[in-house]
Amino acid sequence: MNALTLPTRKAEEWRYSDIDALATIWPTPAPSRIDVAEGDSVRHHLLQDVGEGAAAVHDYVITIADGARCDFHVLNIGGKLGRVTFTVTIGSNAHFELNGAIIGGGDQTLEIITSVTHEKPDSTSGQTIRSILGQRATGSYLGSINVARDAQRTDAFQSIKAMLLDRTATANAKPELEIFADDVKCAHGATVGELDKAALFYMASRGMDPATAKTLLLKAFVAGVFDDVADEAVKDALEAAALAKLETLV
């Protein structure tokens, strides 16, 4: 496909994306590169808030040179359509590790799609995505990890979980594996569901309203995504933005 012409939804990674608001923003800029040097670990985070109505498109193309280890986190809130993209190659003995959370509300899409490959032995990586919908909002996780037929002991995951708050919203997952390798540990899994009616009611049986019930057991839903954000800073802004984000949901 060429840079300039506008994707469709014939496209597998733009089957559930807002078309007409990536149009207000074609073409977008070119994908931010991370280079992580051998033996050095980088940390990086992303507060995707763009403007109701807006919309945001932020590209990665990160590699991860031998011994090294790249951390990322990112809180996908923001836009009409909010997408965030991960091309991530991996060497020996290098690790990647992606932690993320998508909140939505209203007519929002919001999106992460990740292409993970392991190019060489020994390497590890963990995708842990968290999502919470609500009214006529659309979150979508499309993940892929690819094996390199020698990257031998390869040891990935991939976990995605969605809440949906209202029957309206939708949640996608695609986890996807390609394996070339034979000596690899490799697993994903992806559900989707709602908030526990049995301890709704007990929080509400203890005098507790429910908005607050149901921020407080979102909030934990949620909360693990951010616990090894190393930077206090960086972890009270990702938390409060999700918390803000949240209470417009109840």
Given for the second form:
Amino acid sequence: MNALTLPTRKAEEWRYSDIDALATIWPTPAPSRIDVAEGDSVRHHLLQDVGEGAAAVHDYVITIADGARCDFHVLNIGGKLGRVTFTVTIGSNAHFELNGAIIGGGDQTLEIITSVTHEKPDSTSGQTIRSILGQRATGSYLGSINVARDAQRTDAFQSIKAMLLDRTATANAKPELEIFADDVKCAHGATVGELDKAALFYMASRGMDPATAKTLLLKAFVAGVFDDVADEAVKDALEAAALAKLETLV
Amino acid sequence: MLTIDTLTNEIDGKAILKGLSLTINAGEIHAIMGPNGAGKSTLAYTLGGRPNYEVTGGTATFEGADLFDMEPHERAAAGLFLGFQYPVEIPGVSNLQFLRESLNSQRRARGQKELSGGEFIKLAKEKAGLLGLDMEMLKRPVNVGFSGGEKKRAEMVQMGILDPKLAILDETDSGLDIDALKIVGAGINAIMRKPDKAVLLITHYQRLLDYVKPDFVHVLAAGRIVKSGGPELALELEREGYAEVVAA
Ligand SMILES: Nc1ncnc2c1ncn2[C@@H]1O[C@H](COP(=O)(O)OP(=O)(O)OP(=O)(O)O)[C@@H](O)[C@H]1O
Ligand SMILES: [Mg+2]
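What would the structure be for the form predicted together with its partner chain, given that what you showed me was the form predicted on its own?
Below, the chain from earlier opens the complete complex, with every other chain and molecule after it.
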């Protein structure tokens, strides 16, 4: 992940990235490690809002011991390149939950990359990512779920939805499953859509101005991502940052 | 209030309205009837400014202003309300949020003060009560999971809250049970039967007209008003069918 040679877009996990922006901060810092001890439950969040034109890469390596749980909330909105990666290993009866939103405009490249490995039996994981992309922005989710031979009764889902506000914006969604156990439940879905034109006309017919109508629909689209942030101050900060970013796009 | 003069339009290059003229004055209630596919909903959508409903000729003047010069939300702020034949579902946006934003957008456009949360809830309660709609329904997402009749009733609550000058109601009676029809009819009268307001009802049946008595009835066929008359025309249509009446 942190090799000293600058990666190229030939590497699968850099395929949609902005290597020129990456070069400005290369080599990126060592990954942050989160080790959740047996039976523990932890919550983390990241608001990636680096300044305009800058690049930021946040790599997380997370291990979740038996019977433990990790909840992570991420809002990825800042910079020319904003990239957040998670390499997660889950023990038995353990759970990993990722809720994330990407909101981009201009010529931003914003990415969430995950590799979640279920190593032992009876573990679960959930990933919910909502992306809103306008102008010439590119938003990508690359997520692999790997279920080891011993990890029977794994239950994992990925729910990935993107909304494009302009024809020139791009959404990439690549959920991937690699399963070696046989008794496993994995669900993944990825959709890319646009604002519902019928809804926009209905709202206009009631007098709502277009910017208010679009903002309301977009808020509804990302609603839920930060619903279960436990710390109210953190929740408010994430929601306020998301709303402020949305308002720059409508 | 509304003067439509030789209106023609196209949807995706297909001509639908073919020279339609109609004048509606304040204090009047008009009903439009006509066969399926005649262009009744097209007329409503075109007046509302739905995208892709291209005006190819003619004019529409609403309260002295050129209707086609205004964006859809500006038409609403000017006092036009469209009751949809098929109300649209908006997941994730509650009726209350939807209506409060709509009303306050209208008020901003007219240079009026926005309503506070408390003032808005009071107004919503009053109008929901008028239409016999449970306030709990208004906390749910717009039209999502509503039955056909509930959607039509909710639309009339919207009309009550937005308090338009001219309401164009496209088959508001469809999907309503017998009791609901009575309540909705009374609601339309309570909200719209005023000297400074007007209503254009689009309907297939006399039933609604028993409750909301029209001053004028028009037959729309093949994109034009082909016959106009008083309330008796609706009865005649119901008895004899379009073919007979239009040919006569
Ligand atoms: N998007 C479209 N493209 C092409 N033709 C269309 C489109 N939308 C409507 N039409 C046509 O326009 C004509 C008029 O339709 P409209 O919905 O206005 O009829 P209506 O009088 O409201 O009928 P109903 O009584 O069944 O509601 C119909 O022939 C319909 O098929
Ligand atoms: Mg119709």
